[in-house]
Amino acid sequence: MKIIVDNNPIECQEGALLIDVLLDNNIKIPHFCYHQDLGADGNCRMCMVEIKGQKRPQVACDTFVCEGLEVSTNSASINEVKRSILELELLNHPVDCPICDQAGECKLQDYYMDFGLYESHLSTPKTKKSKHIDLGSNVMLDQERCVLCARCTRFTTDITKTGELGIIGRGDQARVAIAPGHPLNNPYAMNVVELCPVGALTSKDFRFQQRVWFLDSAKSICHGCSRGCNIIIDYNETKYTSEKIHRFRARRNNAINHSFLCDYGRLSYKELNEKIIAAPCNMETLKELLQAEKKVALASPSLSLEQLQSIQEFCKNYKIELFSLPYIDESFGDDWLKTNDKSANFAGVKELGISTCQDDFNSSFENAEIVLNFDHALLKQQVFKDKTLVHFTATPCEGEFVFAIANFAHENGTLINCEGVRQEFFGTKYKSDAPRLRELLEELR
């Protein structure tokens, strides 16, 4: 069916929520409380629109489309309504954008600039609320910046069902808070930082570390487990320092993780910033080592399909037995996003037909003279006196022969998740200090 929005025809499904239709068609509609993965709450009133035949403005988050619906989102009268709502939001707001960690990503700031509300009609002092409250789980709260959209409280009530956050008080004293002695404590707690449309909830991990307009972004996949949650890598490279990754953010994918990410995956970016000190080992030395008769290789199940294919070809060329063993942690998984298999691509390993038998690997490893470790955690911190270990690693590793390789933030590739979904990920635009694994193997062939 079709509806008319700002005099333009829009195709949509009958019965769909109007705000979803507008957002899916990239039509700018201001909103605080509505979120596509939390549903409508109807408390902020910022998504007001004019509908032909209706006497007064309607909220788009509580309007269902029907054939012939005519909507205006930016008329002079509806913009005046939004200015009035913004004035109410800003009455007690400190307007401290220059020192706010959310500056550059704040919806209140964006709407303020869009609709213009530069003079306050408030004649009484602003009501002050508490600042920098540690809620737990790396989350900080500045109550005075809060617009009471209730996204955070709905997340802990409806999604994690842990209920740590609530809105207490009335009128000017209403504020988000935790019950005394009950801090924010669940494995998805940091999602409230991303859900917050303003600077009220910030991450202790990212707080005051970087201005967002200096950051570049890359579309990637979390390598923390086999779920394959979609993420955005935010990073930059300054004049005097090499590239540094500052955070992971959830990237919306309704088939995998919607708009959410577990805290373990969200903080896993830190290991990508660790520097690798490679042991002195040149290509000719390695080629001589590969002439040994008894050789075995172990590949990480978190490498991409493309990397695993290159390793397969390399091992076939040098007659090396190749194995890959999963990272299983029975205490890690849950009934939502986290899985007990902490391998990012074990389904890809099986698709390529790489052996995954622990007993066969143990037998081959016992008899081997040369062991090649392609970034597998099992062998990284171990020393074997009767064997020569050669490590190709993206994280710090001890050993006599260590080749540093680029981590997944600098790679393009494909992963297959636990449900068989094939997904592409993309690396940052800056070149890694370490070579890519496929390039290194090609040089050795």
The other form holds:
Amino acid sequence: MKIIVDNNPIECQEGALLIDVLLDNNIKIPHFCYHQDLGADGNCRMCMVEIKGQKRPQVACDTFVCEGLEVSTNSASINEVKRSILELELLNHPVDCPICDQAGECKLQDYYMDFGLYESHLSTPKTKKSKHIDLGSNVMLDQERCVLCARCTRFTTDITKTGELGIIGRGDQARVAIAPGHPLNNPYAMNVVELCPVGALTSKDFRFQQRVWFLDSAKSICHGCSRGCNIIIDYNETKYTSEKIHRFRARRNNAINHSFLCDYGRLSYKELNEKIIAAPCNMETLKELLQAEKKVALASPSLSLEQLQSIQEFCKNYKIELFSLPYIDESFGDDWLKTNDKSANFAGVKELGISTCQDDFNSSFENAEIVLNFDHALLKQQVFKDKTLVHFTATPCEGEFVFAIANFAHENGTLINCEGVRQEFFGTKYKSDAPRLRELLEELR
Amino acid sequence: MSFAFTQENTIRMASLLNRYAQKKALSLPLLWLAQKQEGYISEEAMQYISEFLELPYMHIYGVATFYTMFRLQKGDKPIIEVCRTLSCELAGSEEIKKYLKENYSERYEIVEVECMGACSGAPMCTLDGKYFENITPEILDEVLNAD
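Output the form predicted together with the partner chain next; the form predicted alone has already been displayed.
Every component of the complex follows; first up is the chain already shown.
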């Protein structure tokens, strides 16, 4: 026996339930109450179809097929009926989809996407504005989500004084924008994403990556330069992926960075996710190496006071000359947050009395057989023929003796910034794959 | 392409500059001057004004988009502005608007605007900035077909 569904003939058994025929033939028929193993109940009215020769729409779960039945599941008029039924279902619904567990596999959501009322009941049409506009500097704008609070335009006008953002038009046409050909372009631009109280400004780097309620936060300090801006590290570990850091946010500190970060610092979280491939630590070999006569150590000036102290103690025990050299980049600093010294704790190095003399280091280095590198960038990318280099590193590094150590996201510690402010930072709640530097040094005692 | 004010307008700009305590106050007068000179406000003109006033380009652009009487695109037709505010409305501007749109919208760009301060001569319109008052369809025909 044949029936016609949306102008296509379909083979079926006489007397079968129409909704079963549709479902068995993979024809989309929205329904809530009907279930193939529970049978029909007919209460939700969602499976309405048009049947030729019948004045009113019929529910497919209470219609039996007969020869020559002509059914329409997708006409404009039947879709209008479905839309009305959905509107009724939603009258008392809390519409809390963002926090609902069923979101993404919810029939009400699915059907509303298909047949929903997208035009509001306003008597005038909604003003359409532009969406996903690339403003430059990793910032995306959705003008329709904007509430015109002008935080972002005030940031570029009053704080960076670069003036890229403004409000154009007026009335309900008013919207945040850049002037054509004048993109957002300043080293602090991504602060506007954090300043935006709604979803109008989002970060190209973070958007669509994570739902924020799945993130944990740790109070930390940016290690990008000697300013010591206060940050929040947002991270998580999901069922199928190991721990990952997803972003840095500014943590308000009126003495240092207020609520702001530079883009360089903000994006420096990425290197904390880099995996270090290192041979398993062989402590015995290392202990043998340490028997050598001429040894020198170079410690990164971005290590915490606590780490530097244990390095100092370790070097004293093994009679190793210890140095630390700052990371100076004359092109980095500016008159606000960024400083030319890109080391996070050089003031701490000086406070501990570690030698920072480049000439002394050079001459000691020349004579040394064994060089211990405590995470200093200077020695990581170089190969020295007549020397044995031992790296304790928190970033990827090549060499014969590489000991991976936990990075600052997995450490608690103290830093002293360029202005002498002593600040504590805290690690995430997960343990790093690599051991902490102090644990390693403890083993070597 | 670059923009510069004519000699006459440069003198005007200098005299305006003395009038205000802050350079910023010249944003509107200079935009007007640029529109008067070129018939519209080009990007180059806004760039020139922003450099002259030492303000971000976005500030000038924001002001220029806020006021509907600033034109940011070059039009290819002469502009007729018809008043749609109360006095003109009461004196029959509805009929004038309809007549203009039906008969002249091919040759002219017809824009409805708010009161231009000539209520004593309502209904009124302008052609390229020149006021025409107490207009009727007959007067419009006469004026618009003059050449």
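Heads up, when I say rigid core I mean the largest set of C-alphas that superpose within 1.5 Å between the two forms. What you are looking at is a predicted structure, and each value in this text was computed from that prediction instead of being measured. Numbering follows the first chain given and starts at 1.
Core-superposed comparison between these two forms: the Cα of T73 travels 2 Å or more.
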